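What follows is one chain in structure tokens, specifically the form predicted on its own.
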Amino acid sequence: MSSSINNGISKYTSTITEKFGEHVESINEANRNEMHITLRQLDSAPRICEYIYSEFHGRLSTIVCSDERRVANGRFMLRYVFSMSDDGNDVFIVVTAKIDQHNSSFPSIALQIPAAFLYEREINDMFGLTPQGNPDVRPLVLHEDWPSGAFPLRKDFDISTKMPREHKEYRFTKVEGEGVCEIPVGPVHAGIIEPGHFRFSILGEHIVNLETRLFYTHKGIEKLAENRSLEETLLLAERISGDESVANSTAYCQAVEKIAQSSLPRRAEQLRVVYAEMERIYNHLGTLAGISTDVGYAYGSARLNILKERMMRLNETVTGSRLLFGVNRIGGVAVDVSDEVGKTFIEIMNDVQQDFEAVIALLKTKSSFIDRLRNTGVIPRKAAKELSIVGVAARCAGLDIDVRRDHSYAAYSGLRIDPHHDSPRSVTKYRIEMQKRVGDALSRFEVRVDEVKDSMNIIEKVLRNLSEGEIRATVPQENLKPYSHGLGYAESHRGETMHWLMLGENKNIFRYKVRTASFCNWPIIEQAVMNDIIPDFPLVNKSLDLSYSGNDL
């Protein structure tokens, strides 16, 4: 462990000592940079959460349950995670609370910490624990038609168990008044997408409620990944959301080596970077292109999605697969990159650069294209920050956040992930211009514009100076113990994604835990849309660039 990471951790360490040592049962350093606090009392996780959230500025990156009751003397544990990089240390503080298996319930902390209530209902969903002070404990994951008393997540569920169906309804939020209308959107829809049902509530043309339903194409990946070995696992990750292959990928992976304190070789280090940025190329290109069709301007969508298609084909050139699928392996990668395809990449990737500022300079010329974006989908600062939403749309709405950077892994360490990267002064400038974007879907639309062209460098930057060696390690399976576990985590184009792993018997899976970006962010869509009308509601969708398979997982 680095001295800089030991000093962060130390720090942290002494402070919750100092003011909460009575409650707290130990405290541990594990995996490089994890702090896990176990707390003596369930009841002690609020006051400790909050002061860790308010007070030392750590962010809510997810929170895991899990049924650890046939090992942990009959217990649930919850594991509150927070990212500490405000402080400029690259540190996870876990606080860790056990709840009793005949205790049904747990003190809900999103009043203090409101990005907490979607996990919280999750919770109640999926191991029957009721978050107590939550205000809304409705359904999240479990539709109305699903039995009451059965959690899928607890082990004594089997997942071949054929459920009888029940006729419920879900209550949506009712917003009353003269001449308030409400119009349901989905969870069909006439586009090809996958399915949500939007429910708005109008006054006029303007739109003074939205609420969301999703968890329509669940498919039981935490489920499906018990028992399995670490390699089937890696392939149920790869396929969470197929335009995030590479991120959810290395974040399994990454969580793994950490587990089994495994180091990559260089080259494959670089070569996540690489394959990494090239997945948020195509989709940054294939977002632009969206946002062009909803405003209506077919001709720069078409161009748009040429680029994409180029990148697309050069993804399985490289790869052999246009979504990159196959390209990680546990202790490195699968895919090498010749001098020879490396120099082809450059050229063709320099070409598609051209011809992407082309279409950009072009965008920026039409006032109608603008005119549109600006001010549409506007996210207030606090509630992003409050929401603990990441990616692009947290960076557009003034949140410095970037997983690339604060919780450096691969290679990212050596290499500026900020836009106009080349020196100092302009990522400091880069900065200031980023704390007065108003969070719309223009500011959306920039940033996108900025991402691709520094993504093209980064890898540019990689393969010039790609170092020798092999491209995978062969991981030591000894520090493979039960129950063991680990924080793996990677940037997305779509934002921070968190990967949790525990160990089983036998090195097969126990408990897996999944939090991509989008579910992070789907809950901003319905601030983002507060006083548009309707029709910007396409367009506000598609600037925050939300996946449904990444959430229903």
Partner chain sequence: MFEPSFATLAAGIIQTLVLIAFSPLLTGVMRKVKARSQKRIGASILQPYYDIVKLMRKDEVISDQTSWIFKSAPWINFAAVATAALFVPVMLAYSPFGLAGDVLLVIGLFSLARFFTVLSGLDSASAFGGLGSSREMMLSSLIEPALFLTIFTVSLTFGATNITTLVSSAAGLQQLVTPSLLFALISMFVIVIAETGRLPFDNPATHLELTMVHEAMVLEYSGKLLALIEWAQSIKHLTLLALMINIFFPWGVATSLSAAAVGEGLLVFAAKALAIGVIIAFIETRVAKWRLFRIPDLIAIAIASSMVGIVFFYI
Given for the second form:
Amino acid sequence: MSSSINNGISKYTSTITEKFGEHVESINEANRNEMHITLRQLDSAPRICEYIYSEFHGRLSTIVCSDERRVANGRFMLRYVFSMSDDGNDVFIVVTAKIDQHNSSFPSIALQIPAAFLYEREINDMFGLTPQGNPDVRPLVLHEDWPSGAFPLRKDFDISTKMPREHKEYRFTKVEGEGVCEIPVGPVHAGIIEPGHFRFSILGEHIVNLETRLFYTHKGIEKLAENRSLEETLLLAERISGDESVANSTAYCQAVEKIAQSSLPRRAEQLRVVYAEMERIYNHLGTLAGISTDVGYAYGSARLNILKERMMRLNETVTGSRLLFGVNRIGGVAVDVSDEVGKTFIEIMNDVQQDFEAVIALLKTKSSFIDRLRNTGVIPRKAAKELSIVGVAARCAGLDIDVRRDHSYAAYSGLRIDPHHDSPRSVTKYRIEMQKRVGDALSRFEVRVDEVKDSMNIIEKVLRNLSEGEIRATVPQENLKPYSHGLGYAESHRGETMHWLMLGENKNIFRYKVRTASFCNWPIIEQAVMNDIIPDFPLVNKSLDLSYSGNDL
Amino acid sequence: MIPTDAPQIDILTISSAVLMIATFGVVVRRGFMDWLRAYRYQTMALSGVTAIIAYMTGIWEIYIAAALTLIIKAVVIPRVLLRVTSQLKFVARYELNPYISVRLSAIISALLVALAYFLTQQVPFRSDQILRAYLPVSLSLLFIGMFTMVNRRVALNQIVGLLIIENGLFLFATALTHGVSLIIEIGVFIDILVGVIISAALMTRISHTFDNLNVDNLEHLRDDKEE
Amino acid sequence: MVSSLTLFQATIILYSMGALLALLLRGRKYSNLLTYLLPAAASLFAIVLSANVIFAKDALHISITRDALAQFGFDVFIDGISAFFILLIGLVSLAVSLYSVGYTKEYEGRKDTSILGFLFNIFILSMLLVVVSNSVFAFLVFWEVMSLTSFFLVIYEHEQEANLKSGMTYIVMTHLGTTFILASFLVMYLQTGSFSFDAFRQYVPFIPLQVKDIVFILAFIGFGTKAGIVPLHIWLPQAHPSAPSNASALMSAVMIKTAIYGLIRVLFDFNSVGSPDYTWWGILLLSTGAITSVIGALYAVIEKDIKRALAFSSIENIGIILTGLGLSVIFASFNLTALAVLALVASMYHTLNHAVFKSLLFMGAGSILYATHTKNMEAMGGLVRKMPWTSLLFLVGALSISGLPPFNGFISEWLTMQSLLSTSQIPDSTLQITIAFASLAFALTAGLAAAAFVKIFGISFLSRGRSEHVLHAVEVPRSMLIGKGVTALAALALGVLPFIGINLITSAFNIQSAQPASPFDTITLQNASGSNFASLSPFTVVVLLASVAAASYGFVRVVGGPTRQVVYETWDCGFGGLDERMEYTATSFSQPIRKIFKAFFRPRNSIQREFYADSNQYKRKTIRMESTTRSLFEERLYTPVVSATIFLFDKIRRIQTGKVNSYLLYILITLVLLLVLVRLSP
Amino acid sequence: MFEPSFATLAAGIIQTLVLIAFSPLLTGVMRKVKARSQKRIGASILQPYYDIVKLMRKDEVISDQTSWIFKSAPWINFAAVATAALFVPVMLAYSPFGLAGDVLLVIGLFSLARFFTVLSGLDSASAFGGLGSSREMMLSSLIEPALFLTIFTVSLTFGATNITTLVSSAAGLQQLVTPSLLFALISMFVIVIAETGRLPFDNPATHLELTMVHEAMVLEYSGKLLALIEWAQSIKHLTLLALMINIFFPWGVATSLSAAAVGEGLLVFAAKALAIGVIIAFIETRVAKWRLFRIPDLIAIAIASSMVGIVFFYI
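Given the form predicted on its own, state the structure of the form predicted in complex with the partner chain.
Expanding to the full complex; the earlier chain stays at the top.
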């Protein structure tokens, strides 16, 4: 990993110093692509964040709060992470603000940066820090039965505390007007799916408003990780969401590797790409099958599910796990792919690809199928941008966001189409394609189909050019200093996954913040179903493929 | 009420009914691919009808016309259209929002059929069996084709109306004259073929030019949205 | 055997006494009871009177004409047709009178109930006198009395501005109608030289066809206005709901039938439609009927005011009645007598049925109003547990009006459908096809009516109460239940034993038909080749239904053993705590239909969202949804006409100084036009 | 042809019992066909019977918001549908109750059943029930005209709405296909699919409450009441198929009461019902559920088809 000066960072540094010099305590660069701006005063955070958001076009990637009262002179720390990817820059701007421990509130940025809404509510729940100026501070993570005054992510909260249950009421937005009624759906659903509550306000079939309520199965992963060893936490990371095991473990491992400044063998990086794409393929196939089920087209879903099953069996043959558990290790990967396995892999995959293309061709000529998808659940591009949604959901609305390229990791560099490296002709074509996407379920369907084919090509390309050598490097332990921190990220099949890690004493975890793609994307469903009809909701939901488990950490 | 001792199967009326059904199959489709497929069936029915006319009149030329119909209209024209339009995006090939909803246009088409029968009732040469059976059908085809053309917004889908009209004309001519001279027929077929190709090519151009679709416009277009 | 005259006198005297006592006994202890028991007794006499006329053939003809005023005589003639409508009036007013004993308590202490009682009695009496009048003068006088009393009933609650507006629309429209009726009669007078209906009967065959056409058109518009045909229906859904519910019941169930009575007089009594010249009369009636029924049903489905929904349903049913009537005229004009009889029976059966179930439903709606003080369905719900008897009786009404077996609505709709199916015997294929297509409207009406009444019953009575209006609702007094019970029983009787209705109609109209001779016989229709076209025996159906139900209960019991039931909350997806906001509303229920017919309803949903900050449109402070539909007739027809009229009057006022009475102008213009036409006609 | 006698009455009742008893089998076969065509093995074709028996023995959970309507609706539904089945010939060309009611009565009884089912959906005070009820009424109010027009066409052709007359003259028809019947058949086929809530109108196999039509209405039912509803649904399906088969494909129907004729009639009927059931099941796997507000288009096609049928009849 090179430690050369990142050009992007220096550009931002100068502007920030110029504009906000008096508010900034320090600006420093860390972990190759992180630019840390530490503020003198908490009050200046909104201004500087908004500046980065509106002038630099930074995308709010996550907000990390941590209780560092015992470490940094008794303070809560707020870190606003912005992802910068314009002009081919690979930079994360981290705005760090300190909250005095006597102060139990911080200024909200949610009205300026809509994406901050959920983060601020989460912080309000978990740390007891109130976002001043945020009109909605209803509990998000902790439900009505959680007693007030208990903040689980504060360091003085013991994880084994037994909490008494209370009974309060959660207030949903009420739509005024005669004839409007509500449909409460969930948390228990008719199918075998995870819990989540949807509150529709409807007029007949017409959806007037939708509010989601999640976090029914909050697992407390961030709290569980505290004081655990790095290896133990890897197991935890893999289990955040069963179908995103590779993405999450990759992101976690990369965070650790970044802090340790370790570099990986080429073969390990390539294999990480292979596993990540394998995960993407079987999940996209599952989602496509789900879309087909939800429009009532059983034949299509049966055929796609068969393909998904074949891919999952292939996962098992190659890695020993259908869900690709245990493939990543800190410093590399745990499972190697021999040449022989690689060959059969490609063979089977090509076979699947042929079948896949046949099914898709069938689906695309089925007008009853296409008619259901077209113009259903349209994600407005503006909303997608303002709510900082990621992954397929963003790409289907024409937002070109892909962590694999924007903040290229593992062996992804050069594998994705990149406006700054590829030929102008192909880039123009790619951009036109992007602009044409209208954000409906059909776009999502098509984007997923493209990505499946794409992933298959990537795997084939990587496997054919697999470097020789080790699959795991030793991590330089001396670099794992107490209270050093770093960002890890990966593009799961749902989108950008962010892991922020801060080490404590004894190379244990001090604070582990996970933000999956689902957390970012859940709010968009409330926008996507607007003006749609009720029977199309399951389809919209499925086409967005949001995870409950990945959200309810 | 049909007397139970009716004569043998009335092949003429039934074939005209089948042709009618096939035509409805074309009218109610929204997607380009769907109506093309339905158009193929309609043409097959038409060529069957032509063969029946040939059998009834015993003019061998009409058999050739039937075969030509089958080959050119059921095979060549669909292929040409498919090829020419293959690069078109789905948007340009799918009738999202006709001026009159599909449900109403189905019923209007039925009314047009009734009108066609009503008009041809007055035609004096009803003694001619073939004409009696097919004249109203061909007139219906004309009406329905025109209505379809009027009703569609997507340029490519207006061709469907043209093709229906053309089939109606063909039936009209065949039924009325019991087979025009073969040469003329071949000429007509080639004419149509060229027409279709030109219009399809034109459509492709047009939709390329207007391909930048506005999302907001699309939202308004969907016909099952209120407001 | 009491003579018809005595019965007639007794009826009139009792109604008049009821009216008088209502005023005299103002505020006394038993005033209420007497005010409504007298008309109830009078109604009984009326029913006996009609039975006497219909079955004992004791027709009544009284002439009170003085020579000096020969043209302005009060002739009374009760033949079968009149008697049939007297029966209708008697039956409904019996039920409604009983109902009113309890219902008027709603107004006690708030309003002067003696006025209501007075108007109520006079209103029934005037309707009765309309159908027995045998001269133009008498007819119009009583018609006017009927219109005025009903107008006063509409504005009875004049504190509410909406009611005044309804009253205004009503009085204007009804006078417009009267004008046309008057014009029609005047043309008749010009041709026959007499104002007596007897003279009309006598001389009409000699009137030239074109004049007859004019007479018919005028009468059709005039009576059509009263009946509420589209597009002249505009007053009906305003006026009927505004009146007190007992008056609404009378207006919807009976008053609009007087218009049908008028049409029948013109069609079958003054004229004898027996040649293809009259076919277009039938077509006019049929097409108007088809349009009226569909439009009435469409509006009934989306309406959320329960009484307005019922009023729209009345329009729909008038459409069905006119459909039957039109078919009858068409058949008659082709000399298909048996079919003409069938269609007439269907139409009259529906007239009778509609009187029965619509009064039942309006009384039910009145009961809800009585208990909850609201007409808005969105505020109701859960009444089935609070008002079990009312809900049961209302359900009978809803089932009947939806045309479901074994209730009476099914019989008349079945007969109408059979009449429609029999049009294959008309020797004109264009007409056949047209009627076949028109039957589409009829079937659509039937489907929409069922949707409307599922909604009305389901939203008002079932599930959870939607507002505090229903919290304190209790079952209505017994007298109100008896009133509804009478009509519910009639609905069931007419449904299970159609023999009653069919025989009544055939005797009243003095027509021959091969119909059931005994109560349990089947109705049988034959096709052209003499085999069984269709037959129906509702009684057998009821027996079969009952035995199948019993058998299936036995079977389930044997296979399944005893049932153990656990009462639990409605499934809420584990979220806990369903409340009244989480059940379907009336607007939501009808939204799909509204959307499908959006070209007609022009629905608009406007959503206002208020945000905390413009930069964040994802967090809403408030959301407000307004959903409206537009009334095409008001917007496209009446508003332009009214503004044009106002414009015209403005102009006239500028020229002339004096006030212009609009009705006089109407009459004048119409008369002049008519005279010119008559002059021009050969 | 058939003299009213004890034997004909008994035969008529037996044919109805056959229809009622075998209706779940049709459901089972259709499910099996669907499963096979989706490359699944699928449950036994007898599964609907197991379901019904099991449900009948289960306890019932009744919502505390419901009224007597909820408890009586399944019974009325079942009784109305089973009574309607009495009027429909199966393997005989007549039904003994033909004089008591015609095809319009059959439809009336179905409407009665539907009326109560829809009310029961509203009675449970759950939004799902209301959703289902509202959709059901939307569909039925549109199907009504399509159905009536189809009957119009058929009754024109055979000169009756009386089912016995209909089937006898259909069976006696020399000409196998007439154009108007062809159009009526198309229309009838669409209606049967719509009335019985199959794809593309309604997905009987879905678990998504928000997309359901019929299933959403009966979501609150359990135990015996649910068994009745499911069974009634099967009976309705087979009754409509029987009506369609005997009007449009009456070949082989028993026109006399001999054992051979009846046996043959039964076998031929079973074959035809199975064939149509398989066709419907196959269509179901090959079509996606249509968008809710596109469904009227399909019904409009049925209506248009009947209209053209009428035109063809009068020509």
